[in-house]
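Heads up, the chain below is alone and in the form predicted alone; it's given as structure tokens.
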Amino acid sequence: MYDYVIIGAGIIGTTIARELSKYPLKVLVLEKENDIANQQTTANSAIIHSGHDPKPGTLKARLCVRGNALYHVLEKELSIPLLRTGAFVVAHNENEEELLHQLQERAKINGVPQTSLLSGDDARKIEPNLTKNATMVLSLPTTMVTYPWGVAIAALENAIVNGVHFRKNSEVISIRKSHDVFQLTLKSGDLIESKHVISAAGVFSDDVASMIEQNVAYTIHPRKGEYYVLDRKAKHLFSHVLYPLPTEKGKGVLIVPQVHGNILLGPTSTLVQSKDIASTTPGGMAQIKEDLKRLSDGMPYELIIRSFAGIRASSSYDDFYIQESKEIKGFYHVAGIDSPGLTAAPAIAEYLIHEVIQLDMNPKPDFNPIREKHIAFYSRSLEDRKRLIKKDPRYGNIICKCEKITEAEIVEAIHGPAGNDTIKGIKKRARAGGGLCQGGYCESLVLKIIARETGKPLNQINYYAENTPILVQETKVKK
């Protein structure tokens, strides 16, 4: 019997799990996918927004600003990367300049500090590749960038160390409540019992809610965003996040420096029918290039190393929906968490536990908030590298040449508290395959390491999801 079962191991579910791990509770996180942070958390813009955009008085506004502040705490406790870029929202004429003034006023109402307006010329002194047509920008210095799935993995690792249980490939197919106990049936046939259930199921939140409620208060409308990624050779081109003026569809197509030196371009924003098919399209890719003309005059598209798409959980409810069920006591909705969900995540966890659930118990005296910092081997001093190689020779074997990732780091990614044994899972944790060649050189080597470490045959190693083997059959065998 668990005290709390959390459905979903994205950035929301994992930060909730970490918040609950501070207390003497038995907690289980269930994830239907083969890894942590496989949906929205993997495919987003990675921005820790300032809070300038949400409508004043909403949970989105309040929790965005609070979440932005909490990331400074997470940086120290969980050793997550934060790139303090600041941001410019760009205007091109007098009408748009007036909208910038209104946006600055909204930011002030929301409690965003240090905002200012700069002329286009002054902004170009800071960002030389800003379009020559920009006449004014709103500067938002508290805007930052992080590594989204890295935050989710770090939060869940810390939660696991502090006693939380985690099960992947554990899709919930039914929920019922009997005698104050929730019974969750998994696709595998397993039955889980819990006193409380928290649904942090992202785009599937309304589907999960309909398993237990007759009248779900919201509907999730999946919205697809498509992106380009530029090679690190473009790192010097932009130091700030660049936004267009926001619209009803969202914040628009952006230019986003990333913590590992890449530049992210996107996203588009298109309502779609499917909740789990995220593919790029010629139209979406073309739209990114067209919209970026409003931010920069000459983007180096020859430096594109990959494109991708993701689905986010837009909701019919015009705000985050973080409430206890009106029908079933003990069932909690954390739904409609689209932008700025990544930013608000730690504040959402705090708000849910302390204001919605109103948990009334003392924290565990032995709670450990610190996750040991992983320092990339290539960034260490020469003496430190020599010491590590002497201790473990696998540090001397470079597997991913683009990202300079060693065999030892890949092994750590497989066996860590929230480790993973798939090709993409290793890419998310160790960045092997994240560079210019996108795994062209190292993927076969990573495959062999996973097989060795797990004891599985090569043809049973998955790319990511279950039943996605990289190898299907031998092509060179003796007859």
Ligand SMILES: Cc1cc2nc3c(=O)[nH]c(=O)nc-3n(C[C@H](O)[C@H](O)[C@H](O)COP(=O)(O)OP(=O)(O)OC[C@H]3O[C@@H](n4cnc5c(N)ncnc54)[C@H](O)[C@@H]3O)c2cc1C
Second form
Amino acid sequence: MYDYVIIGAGIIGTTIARELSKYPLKVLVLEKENDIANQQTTANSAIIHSGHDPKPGTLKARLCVRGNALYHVLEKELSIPLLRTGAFVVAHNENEEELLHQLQERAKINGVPQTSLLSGDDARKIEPNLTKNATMVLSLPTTMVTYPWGVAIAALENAIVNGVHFRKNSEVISIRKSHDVFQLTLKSGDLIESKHVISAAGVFSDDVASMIEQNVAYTIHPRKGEYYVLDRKAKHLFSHVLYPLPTEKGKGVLIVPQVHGNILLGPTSTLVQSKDIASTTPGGMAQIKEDLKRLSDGMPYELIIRSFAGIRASSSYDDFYIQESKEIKGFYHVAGIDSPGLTAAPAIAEYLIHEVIQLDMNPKPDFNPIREKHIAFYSRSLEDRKRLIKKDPRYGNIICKCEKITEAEIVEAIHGPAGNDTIKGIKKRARAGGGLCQGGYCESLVLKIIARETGKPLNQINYYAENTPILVQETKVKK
Ligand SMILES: Cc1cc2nc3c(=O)[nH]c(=O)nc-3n(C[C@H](O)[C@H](O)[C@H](O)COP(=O)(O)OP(=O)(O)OC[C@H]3O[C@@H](n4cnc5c(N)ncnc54)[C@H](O)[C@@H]3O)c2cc1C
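Having seen the form predicted alone, could you now give me the structure of the form predicted together with the named molecule?
What follows is the entire complex, opening with the chain shown before.
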């Protein structure tokens, strides 16, 4: 019997799991996919927003500003990358300048520090590729960028080291409560018992809630966002996150420098029917190019290395919905977590546990907040690299030539506390396949390493989700 079962291992479920792991509790995270962070948390803009945009007085405003501050703590404790870019919101004429003044007021009310207004000319001295048509920008120095799924993986790794249990490929298909005990049935048929349930199921939050409630207080309206990714050769072009003025559809199409040097362009914002078909469209791709004209006068589209899409868990409730069920005591909703959910995640975990659940117990004396830093071989000094190769010759075998990722790093990604044995899982952890050739060279090598390390046949190694093998059958058999 668990004290808490968390449904969903996105950034919300994993940061809640880590917060609960500070206490003497039996906690289980259930994830329907075969990896952590396979949905919203893997396909977003990666921005740790300052908190300039949410409506004052909302949970989004409060938890965004608090979350932004908490990322500095996570950076130290979990060894996650944070790029301190700052951001400019761009105006093009007097009307928009007036809106920029209002946005600065909103930011101040929300508690965003250090905001200022710069003329277009002054902004271009800092950001030379900002459009010539920009007349004024709102500067938001506390805006940062991170590696979103890396944060979720780090949080869950640390939670696991501190005693949390994790089950992937574990879709919850029904929830009942009898005699103060929740019974969760998994698709596999397994039955899990828990005293409390926390639903952090992203776009599926309303479906999960309707397994136990008669009247769910919100519905999820999935909203797709599409992106282009530019190669690292574009790194020198932009140093700040560039936003247009926000509209009712969201923060608009942005230019976002990424922690590994790529530049992200997007996202669009389109209501869609399907919650899990995150494919790009010709219309979405054209929209990005059109909208970017408001931020820069020419983009190097020849440097695009890939495109992708994510689905936001926008809801009918006009804020994050973080509450105990009004019908079923002990069932907690963490729902409608669209943007700025990545930013707010550590603050959401804190808010849920200390203000909603009001957990009344002393932390474990042996809680270890530190997650061991993964070795990024190529970022080390020459001396360090020589020492590492001497200790483990697999550091001398470069598997991903674009990102310079070694065999030792791939093996670590497979066997880490929250390791994974899919091609995409290795890409998320070690970045093998994240460079210019997008895995064209190294995927077959990664496949063989996974097969060797797990003892599985090559045709049972999945690319991503369950039943997505790259190799289906042997076509030539050596006699
Ligand atoms: C296009 C886009 C851009 C964004 N940009 C930003 C940004 O720049 N900054 C920012 O702060 N926020 C941003 N966001 C928002 C942010 O990504 C989300 O708020 C955050 O990732 C939500 O995390 P989550 O854990 O709630 O959801 P998810 O990551 O979707 O995780 C939910 C998990 O629950 C699992 N699950 C669902 N149903 C079940 C079930 N029945 N049983 C077991 N498991 C289940 C799912 O498989 C999934 O893994 C963006 C979102 C999108 C889509």
